[in-house]
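First, one chain by itself in structure tokens, the form predicted on its own.
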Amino acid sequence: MRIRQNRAEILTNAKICGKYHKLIIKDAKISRNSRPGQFLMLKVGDSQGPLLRRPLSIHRVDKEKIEMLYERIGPGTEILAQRKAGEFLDVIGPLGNGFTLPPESRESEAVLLAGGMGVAPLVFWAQRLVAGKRKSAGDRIQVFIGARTKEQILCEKEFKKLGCDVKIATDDGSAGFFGRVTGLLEAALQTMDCQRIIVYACGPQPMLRELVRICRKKLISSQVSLEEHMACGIGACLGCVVNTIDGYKRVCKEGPVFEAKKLIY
């Protein structure tokens, strides 16, 4: 994997709804080497701060353009939200290990599960699955999106444009299934062949913890992208370790994507 540090030009940095923004930068080499599930480390401010870079999942790649989604929730993302088109960001990436396809010999159906900002890397993965036309990836991609309210549902149109079958869950019942997205998935699994399914997921820890429980119970293969606070992004500081059956692993280096069956919650 080729990791690159560069000053990438901002093409777009716009609010899409509420506190959610889409950032598009231009860097042909990073774009060419990026894989679904990987991330970039961005220096959001100037030399005065903030000190630490911010990790953002790669949302989608289009030739030399790289798209990322982020939520304005703290000082770093507040600063990032003020950056304008035509300015440059110091970027390191692509970093981490992404999603992987099942063996060629295995026929399977892809199920994507996203909670909140967890949709960010899954659009790129759906894009790659559709473009690859792998038999092992299945003819149909089912996507389950969870959010607190209907106003916070992200990327539904993007998934549908790719031909995915999209189902929605909201905590307040304002759209789709009334409840957690894992509850929606568990209900849908009653009529699905669990031995053919591979679940790819990203979202908050409580959602992923419940997903791991469901997949273990039903013997479903699953890959999950973990959201952790990161300082360096390259495995040096050991600030983002998680417990697995193979010992402690760095989310930024061995992850962020792990096999669910290997995680210890």
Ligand SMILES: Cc1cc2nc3c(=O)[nH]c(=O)nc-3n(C[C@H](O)[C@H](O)[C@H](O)COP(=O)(O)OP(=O)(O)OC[C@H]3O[C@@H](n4cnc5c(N)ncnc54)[C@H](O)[C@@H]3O)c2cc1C
Contents of the next structure:
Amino acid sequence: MRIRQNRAEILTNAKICGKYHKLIIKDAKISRNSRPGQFLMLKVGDSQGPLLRRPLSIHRVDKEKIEMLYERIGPGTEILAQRKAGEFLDVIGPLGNGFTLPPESRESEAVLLAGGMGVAPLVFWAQRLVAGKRKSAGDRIQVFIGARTKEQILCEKEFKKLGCDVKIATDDGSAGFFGRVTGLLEAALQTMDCQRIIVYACGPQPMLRELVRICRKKLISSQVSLEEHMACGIGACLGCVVNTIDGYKRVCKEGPVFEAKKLIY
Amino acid sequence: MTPDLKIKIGRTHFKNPVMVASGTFGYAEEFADLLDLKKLGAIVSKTITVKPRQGNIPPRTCETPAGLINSIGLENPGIDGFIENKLPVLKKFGPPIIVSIASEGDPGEFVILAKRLDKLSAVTALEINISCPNVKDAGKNLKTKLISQDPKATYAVVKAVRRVTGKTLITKLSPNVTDIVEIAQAAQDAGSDALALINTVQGMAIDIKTRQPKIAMVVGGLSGPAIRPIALRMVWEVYRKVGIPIIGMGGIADTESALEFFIAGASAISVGTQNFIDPGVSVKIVSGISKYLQKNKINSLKKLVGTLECKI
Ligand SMILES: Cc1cc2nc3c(=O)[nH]c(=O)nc-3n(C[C@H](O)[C@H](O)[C@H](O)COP(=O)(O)OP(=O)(O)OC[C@H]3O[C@@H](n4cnc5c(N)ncnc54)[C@H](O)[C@@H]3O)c2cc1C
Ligand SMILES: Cc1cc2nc3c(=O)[nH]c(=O)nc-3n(C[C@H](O)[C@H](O)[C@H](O)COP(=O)(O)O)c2cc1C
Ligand code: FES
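Form predicted on its own done; form predicted together with the named molecule now:
The next block holds the full complex; its first chain is the one shown before.
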């Protein structure tokens, strides 16, 4: 699929809660070609910096609109948060491979595992899974969301609206399961047929590492969306590699979504 | 009247003096959707070694003020993989192809690479990369890490490559030296047709929370606007003492910064890190140079080269 660079109009750039923001831009061509799990590279600042573009996942698309969710964690995302509706943002995308439906998915159930901001691409993926439902046998998509506190749980409503079965874990126990979301998932797996599920995951590295370990132990098939520092985002600099059983692979090009069983992680 | 942007380096004619720097443009196919590749003066490939290299352990990049530190470690498919899979695609894009080559500790590998590439008509020129800070290219008996940190070793490698190829030869030098002029002179004496200045500046960055280096190999190569003053200074120093053409690079981000290099003495320029931020920047620089020359009533770019007006 063609990659485009464009100056896209900002329609909304607003705080949702705490350090979390929602950004909506208008770009019909990029929107039309986007798949769940893909991302954009955004030029957040001007010549004053920061120098590099910032990668953000595509959270949802709606006609010509592209939604993203981001957390203010450093200078780049702070500057992005100051950009106003009506301004233009230089974006490159859609980038990366995205989630895929493996052949065995017809008989399997989808389990989505999201940690913190990791919900962003998984909402888009859940939409696609629900839209393609009649084709696959899975009844209800099970979603596990992990967050630090109750306030930081994102997109619970969106998943419920899609008819997903949502379970929550918080690090401080302020909502749902008290502990790591991978702990919650592992408990739930006790009653599931591990050969009949596919886990799709996005979130912080410790969560993904734990998931990869669980999937390896129980022989569960899983696709995980990784993050690595990116200079180019288009496969040119070879900076964003992750180690796999087939050697180093570029997270921006062969990823960001990888089969868990291929990762040396 | 459109100003004349053509340049000649060695036996090669380039329709304009704007190139893309090795390692920052992949094998060009990555950029095919994002700019009109035909308009580039030349494409320089990622550096190729005899054997495939998997490169350094990640993390390999980090951002610093106005800069980027990288420690890719010359990941590449090796000469066979390059000729088989990359070159056929590269040559279709139009501009002359300059293939960057490096050794992994045995300078004899340069000769092997040059001989292989000499036979291929799709290859216009060779860039001898003896300046990558992320590998040790020098042989065991050399005290320095890099060939380009030693004038005698530089001379020997360039001379050996010169003997086996008639193709245009560019030698890419490291800024991590005390006297760049001495090294540049050695490359010229050995028969290099041009010099590429500069490769990255060694640097590092630390995460104070974890007290870990921000890139796994600790030290990497700094590029981007942060190194532009260093690069410009080296181009100027070399221009004053050495006769062969200079391809200037280091932090070029727009037409203005490109023009600085021509005025300092570069005959051509290469865009590196800025390709990541603004993939079309090189093409914009080509037309920007044209406009500047027109405005200043200069009919040929050659007349701008080395026109620094200074009191010393
Ligand atoms: C494919 C992909 C998709 C992403 N999707 C989202 C998303 O939907 N929402 C969201 O909030 N964040 C997302 N991230 C992480 C986001 O890119 C970083 O949080 C952001 O770049 C931080 O920039 P900063 O200047 O604010 O922070 P700083 O920490 O100051 O950034 C310094 C440098 O490190 C890089 N960096 C820092 N953290 C990360 C990280 N986790 N991953 C990659 N590079 C990083 C920055 O890009 C920058 O080059 C994604 C990352 C990747 C690779
Ligand atoms: C990610 C990255 C990879 C690079 N790889 C190579 C390489 O393989 N061979 C080489 O000669 N130079 C390599 N360089 C150096 C550039 O070609 C250039 O000399 C340097 O980055 C300075 O220019 P800039 O500031 O415009 O980037 C690399 C630079 C970067 C940022
Ligand atoms: S970020 Fe440059 S190759 Fe992935």
